[in-house]
Amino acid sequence: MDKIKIGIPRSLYYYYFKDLWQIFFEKLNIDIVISPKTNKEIIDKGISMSNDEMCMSLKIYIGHVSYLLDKCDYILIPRIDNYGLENQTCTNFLATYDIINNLFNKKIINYNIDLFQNETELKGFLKLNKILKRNKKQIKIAYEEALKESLNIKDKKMMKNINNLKNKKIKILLLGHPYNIYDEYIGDPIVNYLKNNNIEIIYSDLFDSKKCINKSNILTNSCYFKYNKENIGSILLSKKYIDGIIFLTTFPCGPDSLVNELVMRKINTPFINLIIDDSNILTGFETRLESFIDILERKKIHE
């Protein structure tokens, strides 16, 4: 059986589905190649091929795709529209397939998720059978096993995150999308700075999704962006334990600019809003973070 190699960009979707994808392809004995950690070369390449209206996260994603062009047979790019009528995704998650398809002359392997039209993740995976050269039974078994194992991995991370709420150190909720929080150029400098200053980081993506979405309705009942509802719901799930919040986003993210601004007006927990673009990556935040931590320390002393 001829083996194919699937390329996976280390950006956007990767930080939601990496465990599922890696375990799935491993069980089918299919080789994958993941682009490296975000670096200056990848960022510059992505920026050079993007337009000004694209958020920094999408520019980085395009850079990762460009890196993979000559290193695989197909690039994995799902098309995720919604998880139901009231749980839409960002336009990027819907349009990325078309953007990449028009920018590059490269074969794409993709699947659709559109629960409003009953297009489930499993159905999408099953339609990959011809490209992957596996029968649907093999794919179904591999998917179900990969889903179970990936959920177990996330459950362990969530448990650790929840246990960290009990820590006596100053605790800051780092609120943002995983593709920003865990990206080496966007989130890592902030995470490392906080850790070096003895801050316990609570991650907004490591709470139960359903609980977060339910809680988000307290802050706003008009938001229909699934991932933003998960983010803001984490505020209410952790509010009793955290000392402050860092809103982390990339310019010019539409959903974040709307939802975060609305929420900031309604909460009384101390916060700062960090917006990353291609002109200020890695610079300008240390002073703000230092001042924010100082405020939280003084506040804690006087409690």
Second form
Amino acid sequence: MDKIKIGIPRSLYYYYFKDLWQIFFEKLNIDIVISPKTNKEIIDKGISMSNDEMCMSLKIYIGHVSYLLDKCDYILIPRIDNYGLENQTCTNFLATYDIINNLFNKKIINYNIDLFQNETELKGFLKLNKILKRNKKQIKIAYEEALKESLNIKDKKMMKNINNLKNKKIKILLLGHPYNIYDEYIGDPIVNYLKNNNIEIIYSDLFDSKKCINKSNILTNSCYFKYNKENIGSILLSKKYIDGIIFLTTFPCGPDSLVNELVMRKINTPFINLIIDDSNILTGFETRLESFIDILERKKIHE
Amino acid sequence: MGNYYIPAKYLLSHILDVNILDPVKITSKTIEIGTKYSPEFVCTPFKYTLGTLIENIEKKSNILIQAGGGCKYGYYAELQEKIIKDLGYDVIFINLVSQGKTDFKKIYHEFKKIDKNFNIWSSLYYLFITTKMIRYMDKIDNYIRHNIGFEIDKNDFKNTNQEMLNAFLKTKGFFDLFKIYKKYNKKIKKIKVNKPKECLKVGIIGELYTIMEPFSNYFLETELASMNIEITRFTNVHYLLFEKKYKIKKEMKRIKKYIKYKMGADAADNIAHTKYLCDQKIDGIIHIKASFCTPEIGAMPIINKIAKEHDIPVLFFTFDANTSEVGIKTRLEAFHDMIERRKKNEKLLSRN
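Alright, leaving the form predicted alone aside, put up the form predicted in complex with its partner chain.
Up next: the whole complex, starting with the chain shown before.
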């Protein structure tokens, strides 16, 4: 029995499921390859392969996939439709599998999450039994253990994030999708710049998801994008402690363009809106971040 | 959207005791207003609808109704309400969707607030008539679309259609509607057309707002008609509301080779239609969408692939506030020349 190797692109879904996937495949004793952090080569490849109107994050994803093509047997691409009708995802999360499948001639491992039609994550994993060459019982056990451990890891991160709220430094809520915040090319330069300026960063994705979704009703009552609801909820949960908010978006993100605009009109915390596209990435932002930090510092002194 | 304001007006004027104003026709000024107050990279239909809403408020309407569904449409209303209220207009804004689904209980309460005599049973009756009206409109529309390029007396179709719509508005009941439809159906079929046996055929697919609002696609269809091209189009309100639900399963089977899942909004439908048109050996396909329409952007590479496999030319149009009419005309003319030449070459080849 020859061993299979699964490639995981370090973009989009990776940042939501990285612990789950890593532990799951480790338990099943299956090798995985994760593409390296986003670099210039991957971005250029992604841009050349994709349609020019796709959002920056999806272009980067395509770049990662094309990096993995000759390094593994399968590529793991889930499809996430919704977590119930009021918790839908961006349409790109619905379409990535089919887009990649048509762009590249490569075998793909795919599972579907569609709670509205009763397709849970566990069901999706169980259906992988033939490709992974493991029986359903093994998969179920591995999945349950992986889920538990990955939640523990997230809990620890969340605790740290919440503890940071009590810090006396200037605190900025970095608000965006995790695949943007943690990306080497999109979020990292901003995170590094803030850290160098002695600022405590609060991450918007490290809050309790359920609490966030419940809270988000205060700011918007007809929103049905799960990831955006989580972001909005994080504002409400941390509002009392933070000094400012950075909205980090890639161009042209659909849900963000609507939801963030609405939120910006309703909150009274100082904020700055950074939109990142595939042209030169950091130069322009340094000036804007600098003046934003200046304002926050002055405000803090006056208080 | 296009002429669909007529059934909407008919429905609302019968179930609510309110005065309904005709919507203002979209002009370049509407788009300017919409773009001015919209977020930067929201999809274009948001800008159009916002512009229309603001222009209508200036015409002194004080109740606005916004529907939605599918991808981002469902979320338009809340933001538009906020923008309009921030601009200082004092209006009642009714949102028919919340959290991704149409909430009938909420709608009932909203309507009750406006009109105390609001009655569910009579509303259902009128709703039924309205859906039937949309069906008839779409049927006539389809016939017109196939023939408008070949009419002998210019504007014949357009005028008759307008007459029919005006008559629809005065419909008293179900039977009356049927009679009007029969009468104008006969009348429209009698209009003389000069249609050659082998004319060029083009299919139009794309994002629903752009495809149905005649202004936002700059009368693309009339332009095509004036080049004597027969047009096939699938998306209309009746399709979206009633046919899509039970057709989509069958369509998904037909395109199993290309996609496994629905891709949000109408992307899967459009891919299925592309396949259908390719199997019909149509001369060309035109795909139109508003800029930043995420589902359609995802569908484009796949549509391209299918068309390439079947060797059918596709033309992609993206509409936004800055699109110029002249640019579109040039591209259309080039496309027309190309498919015409292809057809001639094919004929020569088959003769040899």
